[in-house]
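Have a look below at one chain only, the form predicted alone, in structure tokens format.
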Amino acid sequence: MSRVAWVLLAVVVCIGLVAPFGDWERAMTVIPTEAGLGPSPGHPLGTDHLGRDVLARLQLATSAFAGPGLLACAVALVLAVPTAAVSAYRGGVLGSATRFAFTSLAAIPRFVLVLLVLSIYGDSPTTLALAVGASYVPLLGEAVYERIERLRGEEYVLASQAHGLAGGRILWVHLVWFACGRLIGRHLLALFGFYLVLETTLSYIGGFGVQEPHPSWGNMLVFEWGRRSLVDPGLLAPGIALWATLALTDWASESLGEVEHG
């Protein structure tokens, strides 16, 4: 199996692992008589201090970042790639204006920009996804712009133009798809990881993000912190799940980079 196939497989597995398969009733129902139980056949990861099943909450918590994280990637893809690609291919005033817009937006720290949007428009998962996706536009756009600007003068591009190949085909097929495809994939994987870390952090510190009683890996950690030992599954499970998902995302991103430069 080629490296590209392994990368695609890793991405599919990552999305499959975070799909919301949790049992809503087991995750949300408070059963005081079962509070703080250790692992058992009925509760493989035990229960939290309110008697809710940890495994069900761990699975249900993936809905806090899986769908919104993909939405953030879609927002960045739609806003950054067409704008950067067309501007870089044509150059001139359009190219200069686009790079100025990317630079101006990039001057605002992403975390600050996201918090500002959440403070104004609310902290729903959709709003958070839109804000995170928009905040990543300068980084993705600049990367695509630089790649296409460098390649538009290559001999194969000039030869395609000389043979009458349509400009749209040269841009979208040869430059964006073939020359920038893996570059865009690496950035989208990085963006998905950034969204996961940000949502978990916001849920952990409170005020923004998913809050109790709805589960998130972040609020699961803070909810049990101080009530369970550090080796208890109620604390270990969300931490390990977070680490494993980020590690897989990072590995897939680096693998795309190796294929691109191999």
Partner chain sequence: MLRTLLGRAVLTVSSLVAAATAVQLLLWAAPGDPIDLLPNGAELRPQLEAEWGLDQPVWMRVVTNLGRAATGELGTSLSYRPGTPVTEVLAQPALNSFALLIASLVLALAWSAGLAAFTRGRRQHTSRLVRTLSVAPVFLLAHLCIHGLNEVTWSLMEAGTIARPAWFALPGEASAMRTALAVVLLAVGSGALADMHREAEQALISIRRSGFVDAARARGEPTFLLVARHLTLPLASLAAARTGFLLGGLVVVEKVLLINGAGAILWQAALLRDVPVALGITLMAATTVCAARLAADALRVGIDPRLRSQA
Contents of the next structure:
Amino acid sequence: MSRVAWVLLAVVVCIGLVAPFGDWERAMTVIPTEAGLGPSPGHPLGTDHLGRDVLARLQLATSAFAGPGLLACAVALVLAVPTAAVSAYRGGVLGSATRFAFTSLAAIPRFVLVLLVLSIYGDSPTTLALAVGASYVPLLGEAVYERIERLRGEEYVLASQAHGLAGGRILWVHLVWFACGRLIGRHLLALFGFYLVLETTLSYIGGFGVQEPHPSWGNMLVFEWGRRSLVDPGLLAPGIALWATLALTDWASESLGEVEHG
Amino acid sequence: MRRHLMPWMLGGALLLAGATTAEPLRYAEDRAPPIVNPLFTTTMSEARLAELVFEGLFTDDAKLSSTPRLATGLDLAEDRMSAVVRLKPGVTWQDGESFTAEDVAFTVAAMKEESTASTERGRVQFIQEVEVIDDLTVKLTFEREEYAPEDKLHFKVLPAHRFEGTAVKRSDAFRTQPIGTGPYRVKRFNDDNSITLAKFDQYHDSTRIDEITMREVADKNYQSKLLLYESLEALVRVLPRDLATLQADRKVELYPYQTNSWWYVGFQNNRAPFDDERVREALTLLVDIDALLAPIGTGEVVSGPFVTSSPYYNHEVKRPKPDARKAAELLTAAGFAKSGDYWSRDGKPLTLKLTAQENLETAQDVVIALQSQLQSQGIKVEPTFLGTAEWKAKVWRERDFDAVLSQWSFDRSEDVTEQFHSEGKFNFGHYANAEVDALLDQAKDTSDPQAKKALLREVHAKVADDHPMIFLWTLDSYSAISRRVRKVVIHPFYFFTWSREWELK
Amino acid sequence: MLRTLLGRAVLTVSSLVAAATAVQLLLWAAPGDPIDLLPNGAELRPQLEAEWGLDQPVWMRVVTNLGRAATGELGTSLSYRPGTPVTEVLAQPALNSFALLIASLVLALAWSAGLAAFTRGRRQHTSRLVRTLSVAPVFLLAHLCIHGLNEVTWSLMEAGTIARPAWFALPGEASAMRTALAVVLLAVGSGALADMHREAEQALISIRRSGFVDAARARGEPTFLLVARHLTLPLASLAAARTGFLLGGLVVVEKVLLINGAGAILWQAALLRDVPVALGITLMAATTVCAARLAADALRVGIDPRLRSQA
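Switch over from the form predicted alone to the form predicted in complex with the partner chain, please.
Below is the whole assembly, all chains and molecules, this chain first.
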């Protein structure tokens, strides 16, 4: 099940990554004579009220979250993991200070923080990605810190140290890669899902997020709402696509589960 | 246990939901007026609410000419430099005090007061002095000759006794405890941001509807749904996309009205390549305005800075028709050449960074269609939508833009000086033409209606010739009101001016 | 014990200072300010800048506001409700939001504990179903629920099947139906229920496997109360950890369901650049998160005798 989910998720992300380089005339060109059409062989999901192909827009909309979502993951990974790992392994004042900073920052709700960042630095996907990635740092950092702090005193770590194994090797290979790999993977997958939720939410409510004429599953939902019946495929499609993609991230994360010790 | 939780919760919800009592007339605004004080009107939602609570010395009659309201009449001096206004006796404020000439003097003084910084100051600048002759008579002295001062005496009068002095702050307690002489008093500011207005019992005239409620419905799409669901009785402005649905509904009546507003795409006239008139004209010729207008509603395309029904509209100026060949010639003359998909100069494609305000309804559709049109003609368009604060900072204050899609709305004076005079406050695109400046100055100084008409028609022709903007259209506007409301006549600008006649069945 | 408490207090204060500083730095850096929003803003700028302290450097404004906030003084609103004290602007909406938050937290805890007791790590299909339902974003669920409910109810009303329900489509004061819907959606959507269920389930399994439960079982005693008592702690930590997350969802749910709460106001305040109001809301949110953490800690100390003996 989770393998299928990984494959499907990879397909969605790939579409999103290559989409910006494609030719999306069907998704972008306004054709008044083809406005509001129902499903047909030419337009499997119909057209929107400006005559743009809904299926093409649905595909193009993946670019609104695929690349930026990965960027957000990279930001969180780079900022959180090394800081948390080193400070947890060393312990002492550095450890306490890092932990303290993570906990303090975690008190501001992530959504609120992102909203404020967007109102200033504009709502480009890069800004959103950086903001979301940064806002996730306390959460990921705390998780990694906790795990490494717990394992630091384990016998196999102490034994490795006694055998003269380099501290860096113990930390990065044994503790971070082997012991935290799955944990980090789960968090990054959750972060990707969070980015998707946030991007579509902001685009849906408007004011921030992806703006027309660029499609997002969020703004597609609101752009057509009220113009067609609630069960129209053209109106439901973005919602279903969003729900399905989030379900895929959830199923995929099953393969990263671990048996909890202690 | 778990299985029963949900029905239990919903059951509780149903019990808690109270039943509604007496039927008010409910209308929707996107955002509730933050304050109710006519000295500081910043949005149309405030102006509409003020129309119910406050009154002016004069107001509009159904033909939009001035008719007395708090006044009974006006005697203009022979030299036209002053007038004596007689006030209506027996008028009381909503707190029981009597309305007197002191209130008129106070209002003018408060509006003129520098430190009050009233948004309405411009309305009373023509008054030099107010002299209280007796309780019901004031004498107004003007700065210059006035031909029809009653047309300028529509500003809302405030109760002097509710203020400490003429220096009034926006934060004055009056903002949430407004007292007027109008047909409705503010009964309550509710927790859900709605405002309940109740009929003022000692009102000096008659009014028929007992209660009016202003509801805040931030989602514009939802507003028309609520009207269809009979959860609202009035919608001030219908989105063109909803017209067909509302028209088909037998419980709703649509009321068309004319506004003094027109849409445009304004260029930054001092920024390359838009500093070249040929480029601006070419862009104008590449746009199919009718095709832009069609999806967003009906209206009349304008060729210059006035609405077609205006006395100042110059009907001899023809609106430009799309002409790709002439546009190509102009662009070539301006040094552009078509390479690949786009017109380019010095290796850079001709790009129009088009900025629009996010909450200008239907602007989104226009921008998308405009982008589509111009792209197919070899012009790159990069649209940006800005929130109000950012829009005001970027476009109004910093004037940092290539092109904007926006609209101008005017009161009946249709004074375009601030928009097109080289020193105008709202001339964000840095349009400058000495002849136009001179004509506008003359028009401002003349009181003779015929001379003014001729001058402004010339302004129309000259401005149209310079192409500082692509003039688009004046849009037909509609209000939608439940058929349970009878005898409805709406004012095109203030909406509620004639609501005293309305009846709710 | 004293050290722990002191540590907690310092952490709470630093969290609040961090939140307050971040919000201000962010909003002051935004393009456009409340003066731009006034029609005669250009003319009023010098006067209002002095009045609102905008003529001072940003660090000075941040410090001044922090100092004032420390004394409980949040200033007055600049553009959302000009001139009204922030505390007055926020009192009722914050109460509404707080009620929503508590209700959804309680509901989510009850549901996740109940579900965990049902699935106990075995009923994979049920777990997966819950998770698949729960991953849907709050805005999507809210959109579908409110509009679906309206459309269905309206068509039933049109057909004469039912009379107009009191809660239907914004009838008057805040509708309890919308509030109930908001509570349910917050408790379920954006993965809230799935995450809490997973954690509750793990806690439950580890408690049931522990020695003292085995011992009780061997003695033939009922284990239900024992397990429930030991589940309290993990659930409390869980609730504390989810508070911040739910606060984010609150903004969305209030916007989509048109509920007048602090979240919806924050959105407006950010758009209108009303720094005092945004600051007030962020401080309240951060305080709520810190209070939830403190409460969970207090509960832990209260229940776990080992922690008390350490003190």
